[in-house]
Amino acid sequence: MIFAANFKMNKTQKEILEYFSNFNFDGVNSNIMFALPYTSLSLINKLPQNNILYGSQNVHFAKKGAFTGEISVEMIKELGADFSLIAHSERRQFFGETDESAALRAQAALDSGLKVIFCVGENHRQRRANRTKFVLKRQLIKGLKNINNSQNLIVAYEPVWAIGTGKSATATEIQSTHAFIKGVLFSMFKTDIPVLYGGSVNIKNINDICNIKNVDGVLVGGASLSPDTMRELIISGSKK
């Protein structure tokens, strides 16, 4: 089971150090990933290392050049990053991320040896129009079309309509949607790709979500910002 935390635009370097100094990792044996703000990636070698991967929330596809405000793969690798999120719903919604640009970012990251958590998901309008599967298939095929090696690929299903709302998809919806995603991925790569669920994951629903067939872990947003809550999520979600 994979537990991935996305801190989004939260926490200074001081707050990151405080977070991990207060995180009790005793008895935590799961695969854990933390997507940190760019400004805190330089702290990676000062943070706990056992069974933990650290990464960025986005990365550019070019090695260098006139891309003001962007960060390259080599820049985050130099700081010790193990992975990057790609095409998070907020990147798509607020910053114009397209399937085409996401494909370039994913390819660059994976070709460099980084792991990638590639995010897909439908919004309210698409869900109401019963276009969930169409949207997910398009995002997967266009976004991952250039991937030659899927060994380091993880996909996260984010129902955009559930993020930050406190609402989560039902167990039946999650199971069937993850099964559909895994089917598309298998047709592309002929292997089983881990699929995480990310949509208002919290203490109340974590155990149920992690016990749903086809769920290989979770991508946690706001609930990950407290070390105590994140630990509780991991402990509870690890129970079978």
Given for the second form:
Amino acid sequence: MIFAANFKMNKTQKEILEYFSNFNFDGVNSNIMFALPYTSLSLINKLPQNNILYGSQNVHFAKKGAFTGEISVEMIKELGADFSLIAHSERRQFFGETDESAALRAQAALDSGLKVIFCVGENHRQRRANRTKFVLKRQLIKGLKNINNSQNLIVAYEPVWAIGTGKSATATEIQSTHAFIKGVLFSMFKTDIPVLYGGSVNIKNINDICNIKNVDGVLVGGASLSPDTMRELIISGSKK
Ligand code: PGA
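Given the form predicted alone above, produce the structure of the same protein in the form predicted together with 2-phosphoglycolic acid (PGA).
Entire complex below, previous chain first.
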């Protein structure tokens, strides 16, 4: 099981250091990933290291150049980042991320040896119009079309209507959508790609979600912001 936390635009350096000094990692053996704000990546070498990966929430595809406000793969690697989220729905929704730009970012990050958590998900309107599978397939095929080596690729299924709303998808929805995503990924890469679920994961639903077939882990936003809650999510989600 993979437990990935997305801090989004939360926590200063001081708060990140407090978070990790309060995090009790005793008895926690799962694969854990923290997507930090860029401003805290320089703290990585001061943070706990066993089985824990740290990364960014986005990364640019160009090596360098006139891209004001963007950050390159080399810049985050220099600070010790192991991975980046790519194409989170908030990037798609608020910052103009397209399937095409996401494809370039994923390719640049994977080519450099970083791991990538590539996010896909339908919005409420698409879901109501019964277009979920069509949208997911398009996001996967266009967004991952340049990828030759899928070894470091993880996909996160995050229905947009479930993010930060307290309303997660049902077990049946998650199971069938993950099966669909795994099928598309298998036809592209001829191997099993881990698929995480994200969208209002919390203490109440973690155990059920982690026991759903084809769920290889979770991507957690709001509930990851407290070290005690994140610990509890990892411990209950690791129980089979
Ligand atoms: P949430 O966010 O857990 O707060 O719904 C998940 C995400 O956006 O990655």
